[in-house]
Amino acid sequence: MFTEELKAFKRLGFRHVLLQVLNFASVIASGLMIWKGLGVITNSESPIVVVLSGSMEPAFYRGDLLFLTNPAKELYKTGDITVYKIPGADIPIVHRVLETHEVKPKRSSKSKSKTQDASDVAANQRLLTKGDNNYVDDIELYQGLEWLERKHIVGKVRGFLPYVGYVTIAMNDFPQLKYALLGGLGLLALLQRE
């Protein structure tokens, strides 16, 4: 089946295998320094994520794909759609804002500053939200917590693709399919003439 492919393996070389190894993992190596570099710049640990669940339907379908920021010094309003993770689960959640309640910081004797940057009332900021689908808030979500709190937030959506993120549900769903894809993936980049 494959003795086309071995024979024009075993021809390539050594050196030949070991340079489309490296280009192989030259182009993996960009792609994270993207990611990454995207994080960076959206302020945001993971700037695009997957909608997983119809909870937010019909703002949002499961598999659309949601492009993320999440400006320091900027408020969240009623109606923002955010990304929240809650410690302990490492699926992040989909959801509009529904109230917002700032927290007003405690000043030591020491700050004598009446003035409040921006950014220092943002960080006490907190939110409750509530799925478009869903019948109740959130509150039963957060594992003991009254309020989210900015730490739990990975960010405010910017924008969308819609049913793009279907990729990623089908590797979650079938991992033989994900390493089916990287397989392939990898075999191209060795055999590959340039």
Second form
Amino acid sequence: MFTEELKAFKRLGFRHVLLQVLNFASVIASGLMIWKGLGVITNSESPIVVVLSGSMEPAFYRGDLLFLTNPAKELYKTGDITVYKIPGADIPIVHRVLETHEVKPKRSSKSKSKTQDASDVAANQRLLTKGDNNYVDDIELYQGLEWLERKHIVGKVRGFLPYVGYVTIAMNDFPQLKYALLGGLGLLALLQRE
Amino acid sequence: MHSIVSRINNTSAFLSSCLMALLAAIALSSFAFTAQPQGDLAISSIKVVSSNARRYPNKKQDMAFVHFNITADLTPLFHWNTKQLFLYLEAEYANAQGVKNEVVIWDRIVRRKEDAFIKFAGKNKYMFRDISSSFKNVPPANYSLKYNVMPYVGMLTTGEAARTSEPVAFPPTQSRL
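Can you give me the structure for the form predicted together with its partner chain, which would complement the form predicted alone we have just seen?
Complete assembly follows, chain above in first position.
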């Protein structure tokens, strides 16, 4: 079975292999460009996230896909669903805003301007969040912080697509699946005849 | 050309693009439903009680206890792409230091159209406290009932169903309930 394939592979020659490698690389590069481009447009480090826990049930289940934006000048409101990442915690958390407090920015000697920038106000907002499925707010998750600050927030949930993200959870739970998928794709890309 | 693999490939590509188009159509269709139901919200009583702070047992922290009545018919918000409503009662005020605050004091998840006629009288579910730890000299607060419509697929939308007609003042702090 494989001898046939190998023969075909030899017949196609070195140039063909190179071309396929190049194709494969361009697919990966364009994917990365789209991802980073989306990140620039939405001002969010990861504009699409997969829900990893059940703390927002019954709104979001494990494996649902969320689309985020994070406009720098927009204030967060209560009821918004945010994705945040506390330094030291390894996974981002998707929870709803319970309290917002627009704390006045501390007067620094550098910024003498009287008029406050909208993004400056937004940067000084303090938030408290809570998962819909949790009984208490998230203060225990903040790793000693009293409030969530703007710099911890990855984005605000704007759109929702169910189940699609489950592929990534499956790949994380069963690493063999990931390698099988990657290997299979690579092999297909190399052996494909146009 | 007509191998099994290419047939499977073509069929699955076609099916997945059909599915994507269908989902996009459903997501877009929910913009056609623009119901904005209005209800009533009344604050029946507020008490401010001094108690101990959550993290610092030696520090004093004022807690507000708000009793309220809600009547709202939110059934128009349920259409074929509504998975659930997240309903919440929010207090908006600026405290004595001029910090603007929004605090959710009560919420409810509505999952069925049959449950969307809201008639509720009760008190706040979550702690209502100010970040300065005191409600002294805090101007009156506005209360509003808001909702977040969560779809099966597509965009999340928000709206306001009711609002107190005029700001409600905080009473002086009492030492016990």
